[in-house]
Every structure is written in structure tokens, then in C-alpha cells.
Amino acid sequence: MCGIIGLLMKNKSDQPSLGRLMTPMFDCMAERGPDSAGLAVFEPPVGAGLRRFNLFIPDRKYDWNALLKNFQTQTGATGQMTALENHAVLVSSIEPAAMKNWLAECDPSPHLLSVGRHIDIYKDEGHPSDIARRYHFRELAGSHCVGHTRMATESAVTPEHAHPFTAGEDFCLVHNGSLSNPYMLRRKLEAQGLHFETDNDTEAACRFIEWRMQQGETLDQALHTAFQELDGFYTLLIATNDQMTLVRDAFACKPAVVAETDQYVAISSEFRSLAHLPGVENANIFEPLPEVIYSWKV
């Protein structure tokens, strides 16, 4: 059993209360998962030609500084870094491939969480409430995030195992539910030249689908492509840099609730994780369809 939620704001006179918003959903969540939780929020994009890189490192007394005096000197690219305790964004014009390869030969100890020019990363081990504050999500302003809380069932209670997962670029996925093929997907992907990092099963779908894009196919082509290829049950939330999309499997027995305003647009494993948001007594709210795809642009 996990927890998933997600809050896109229509307007963006409103986009400065998102994480004042989602706040009180991600703890609600926090019974459905204990163990570990994450978010991935979507910013304003930095400049062209930029990136944002999202790092994540266990040693809370971690010197950021001097990695990024390593990178600067060692790479010759600018950047410009923002720490919190054991995580740091990085905004630098860098390939995504030639800092890959600099942070495995320089130093492999940071995780990299996400590349993008929207998207950061939060996720990490502990009570869901705690990570909230550690990371200060009320603060957090953005056009729509996605977030998770886990209760592991079949792979290591870890960092890296947390949710979101991501692919690509701007792109993320969580899931609640379970995966009865992901080894088959990852032979599949790995014989294309896709590296993994977990044996977690949500990887394997958020690769499969990412991969499927890469392709040429749109999102719900990749999807329609996933509900052929995934096997098992699934509640899956994606956001990529302009739109959250949500979809269940065919027995749509992992749950999911959506309440629709003009103000936004949320989306729980639960209401009572939305009761709190201003209107949501006059909102749409209804139980998304099995293998039916429901997407909200920003």
C-alpha cells in the first residue's frame, strides 16, 4: 500500500500556494506510506541552453561548495548551486550525458534525482512528514507537482527506491500498485541501452514509457503501448514539464480520487487528503475509469 498525490494550478496568480496546498495532502498520505517519500515539483524553466540537475547525497554534512569548485574547475562549465542539508540543484548548461559521466568519475557518491529545465526532485528515507519539513514543501511554488509515499513490498527501503522516478528529461512517474513483469521490461530496455539504477518495478515502467516517447510516440500513445506491455496493477500519476496524466489498470483496483476546480486540479489515493482544499465542496470530483487516460495541461 502507498500513497500518490497530485495538485496542478490552473492559474498562475496561484502557483505561489502549490506547496501550501499540497502540504497537507502529502502528510495525510503519510498511513498509506511510512517508510520513504518524494516530490517533483515544476518551476518556471531556467534560461535557454540551461539545465537544472537535482543531487542527492545520504551525509547531511555533504561540502557541496567544494563540488562545485571541482565541477567548474574540472569541466570547465559554469553553474550556480542551491543546497538544502543533502540536496542541491545544480543550474548549468552542461550536457545531461557529460555531467553523468564527470559525477562517476569525479565523485559518484551524489545521486543524480532528475535533468531538466522544470523539474526538481525531493525524496528520501523516513516519515513522509518529516521529509516535508526537512525540505521546507510548504514553501514551494510551482505550476503542479507529483508526490509519493511508500510502504515497500518488494525491493529495499531506500533513497533511491523512493518515488518519483525519472527518465529523459522533465519527466516522472509514481505508482501505487505492483508490477508482476518489471524484469522482462528491463531486459527489454537494456538490450536498447538503457542503464537502471534500482530493482524497483516503478523504474521499469517509468523507463518503458519515457522509452516509448523517445520513439516518436506522444504520452498516450506510450501509454496505450504500456497497457499491452505492463503486467499486474497499477495506479500510475506522470507529469512532464506542461501536464499531469493519470491512469489505472484494467481492474482498477489500486484506488485514486480527482476533485477538479477552476482553481486546479487534485488528485489522491484518497479525498481525505483533498478535504482540506478551499472549494472542494463545489468541485468535480469522480473516480478515474480503468485504462482510460485523463491529462491536465498547465
Contents of the next structure:
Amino acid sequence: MCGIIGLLMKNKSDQPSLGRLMTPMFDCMAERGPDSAGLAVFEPPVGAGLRRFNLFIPDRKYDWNALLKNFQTQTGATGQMTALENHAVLVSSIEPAAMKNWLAECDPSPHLLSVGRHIDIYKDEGHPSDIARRYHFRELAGSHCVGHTRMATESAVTPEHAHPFTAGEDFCLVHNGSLSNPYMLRRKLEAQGLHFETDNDTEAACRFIEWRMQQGETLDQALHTAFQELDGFYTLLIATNDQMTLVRDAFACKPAVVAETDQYVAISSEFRSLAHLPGVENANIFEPLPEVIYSWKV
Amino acid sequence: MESVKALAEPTAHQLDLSKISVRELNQFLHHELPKSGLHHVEILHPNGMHNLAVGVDADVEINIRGHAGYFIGGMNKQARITVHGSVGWSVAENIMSGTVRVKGNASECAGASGHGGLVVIEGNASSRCGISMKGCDIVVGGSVGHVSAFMAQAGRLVVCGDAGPGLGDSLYEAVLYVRGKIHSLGADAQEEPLQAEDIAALGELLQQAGFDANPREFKRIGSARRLYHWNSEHQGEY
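Can you return the structure of this protein in the form predicted in complex with the partner chain rather than the form predicted on its own?
To see the whole picture, the full complex is given below, headed by that same chain.
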């Protein structure tokens, strides 16, 4: 099954409420995906020349301070870290490729969840509501967020297999559905030198779309290519630093509902997870059409 | 006005989903309602919840006050259910008799596999509306999405607006009437002449559904019955 949610605040003054409004949406969609979950939130950018690196390690008692010290001595780069149990955000001037090389040398090696100036990603195995509580989702602030509650059907239940998936910088994707040709896509992309971290079908879609953008396509063009290349069922919700985009497959097999007001754009697999939102009774509520691209700018 | 009047009626029994569970609601509607002598039930705060008023078998008026979720009024017998809002997937699935009316829009599979009774969607219905319907009537005030009335076996689907791609694909003996544009017909669906008996039946059905539309403006779609039998000339296609 799986549940997806997205929330974009139209007014800057409402950005502090993002987490408070989003968390009940996330909790409600736990029924559609109780085995693991994740959320990407887009915040104001870090300073010029800096990036946010989100790191995950299964051990909740991991010594992040020791990792930071090693990072600074071994790479010579500056770094500021905010850590919570098995998750940390490292803000640094290091280049992403150098960061990946350094992480590969660490033992144990933390998983790099995301890279960008805006994006933070939290994802783990376990009940979505527990994950939301553990990472204080209610307190998150930002312009927009996309989340996913997973009921795994095609690959293992691990933190790495949870959504959102990322590729490149400030780009992520959540998916409800299943693809029937992820290995074909994957072989095509691996031949182009792309590296995969899991055997999950959504990772193939995520890397495919982001790769098309690297080749010079806009997100809209990349999605039109994806309509031709992706085989299977999908409702995809994509977020970048300045937009949130929703598409469904040609048969519209997987649900999605949008509620839009002057204050926000809220997306969910089911209306019931939007029912608590302020002013939803007068919102423009609609179901996205198959193979139509719906985008909202921050 | 209608809601104020309904709520003020002394016999209206209120069931508030902010206080009771869906299971408690449906158990009341199945077991206590038929013995109660009540003829009018108000369901409050549905908040998009699924499975409301499923499997009701009683001569009763049920109002659901707000947007509701999946499978609303499924398997209904006798009851006249009105949703004062929009609904998710599969409203009135397998309806047997009675009426399920949605004042707003309906998502996919409205009236799917319905055997009898009437389903009215005052707004738009999404894809697969009336899929596999088996004798119910469905009247949609707005438009329907793709592959509506797929493999529909009996009954009538009336669309006052437009129909999406693949209307009536693999149609059996259900009859479809569309007033607006048809994006495309599915395999084996064909437009047929609108006869006097169509106009009479359609007029009655539109009136029953509460729509002021001229039955002469509709197109009739039926099955060409070419898929009913195996055709050896097409063997190579399989």
C-alpha cells in the first residue's frame, strides 16, 4: 500500500507551523504503511559554499562527536553538527564527492541520506508515529516537506529502503506503487556510471528522473520522459529546493488527493489525513489526473 | 436550509464520529437501527473516514455531514444515504437497492459492481465509475474519468458532463448515456441511436436523480457484442 504526504506553506509567516500541521497527516497515513517511514523537509539555505549532509547510522548510541572530530582532522574541512540518536546533520564546506570518499573510509560507515543547501531527511525502520516522535517532527519548520509511510512489497524493510530517496542535491522523491522495470532502468543508469545504494524500485525512478535533469532536462521534461520509461504503478511526489511536484501513472492506480488554500498546498494518499487542516472545508480539493504534472513553487 | 431542517427533526438520531468508532456506528446501523423504529440518522464529523454506513439493510434516511472516505454505503439495501461532501474510492460498491447520493465529487470506482438501486454523484466521478456494474443505475451530474463502465454487465450509467478515455471498454449489456464529449470509446463500445424508449427511461431516471437535463441531448452507448464470441480470425492476436 504505502502512504504519501506533502505540505507546502505559501506564506513565509506560516513556515514555523509546517511540522505541527504535517505530523497529524503523517500519523494518519501510518495505517497505509506501518513498517518504516521517512520525511524530507526543506529549510532556508545554509551559507554560501556550505552544504547540509544528513547522516544515518543504525546504532542509536553512536558517538557523533567522535565522528565530527575525525572528520575535521582527517579532511581539514570545517563542520558543524546537530545530532539526535541515529541521525545527524553535518553542515560543511566539503565537496559532496570528497564527503562520500571520507564516509566510505569510516568504520562503521554512516549512510549519507541527503546532500543540499535546504534539505534534511529523516528515515528509519519502525512505526511512522514513533519515528515522528523520535525526530520531533512537530517542531520542524520550513517551506515544504514530503513524507512516506511504507508497506514494503518489493524489497527489504531497512532504513535505507525507506523513502524519501534522494539523488544529486536538494532533490527527493516518495512513491506509492510498484514499478515493473526498475532493473532495466537501473542497468541503463549503471552503464552511465550511476551508483545505486539499494535494490529498491523507487531508487531507480528517483535516480532516473534526477539523471535526466543532470542531462539538461527540466523536471517537467524529465517527467514526460519518465512517463515513457517507467512501467508500473506510481503516484510520485517530488520535492526540490523551490517546488513540490505530483504525478500519477497513466491508469491512476494509486491514490492522491490535493487540498489547496491561500495558506497551503496539502497532498495525501487519502483525504482523512487532511481533515484536521485549518480551512480544509473551504479548500479546493481535487484528485490529480493521470500523467498530468502538478507543480507548486515555494 | 436542508441540513438545519434535518437536524431539527425530532426523530433524527445523531451519531458523532468524534465520539464513537466506525465499528460502533456500523454495528448500530446493522443491529439496533432495524429494531429502533428510527427513520432518520445523522452521521456527524466523518472527516474522510472509510467504511461508513456499509451493509445497511433498513428503510431509513442517512445523512453523512461532511467529506467521507472509501467504500461509503457499500452493499446498501433499502437505505437512502446522502453524503454532504465528497467521497473517496468505491462509494456504493455492490449496492443492492436504495439510493446513495454524493453532493460533492466521488473518487474512483463509484458504484462498482452494483446490482440494483440508484447512485447519484452530483459533482464529478473519477475513473472506473460503474466498473462491472450489474444492474444498478448511476447518474453523474458532472463528468466521469477514464475506463468508466468497464465490463459493465447490466444497468444504466448516465453522465451529464463528459466521459474520459476508454468509456465502456468490454461492455456487456449495460447502457451508457453521455450528454457531453466522449474522449474515446473502449473496445467493443459503440454509439447507438437514441430511441423513444431511451428518452422516456432517461427522463425518468434524471428526474429521480434530481437533474434538470433534456434527455434528447444524450448519446447512447451500448455493446457491439463483438467480444462475446471467440473469433478464429483474431487468433493471431492472442
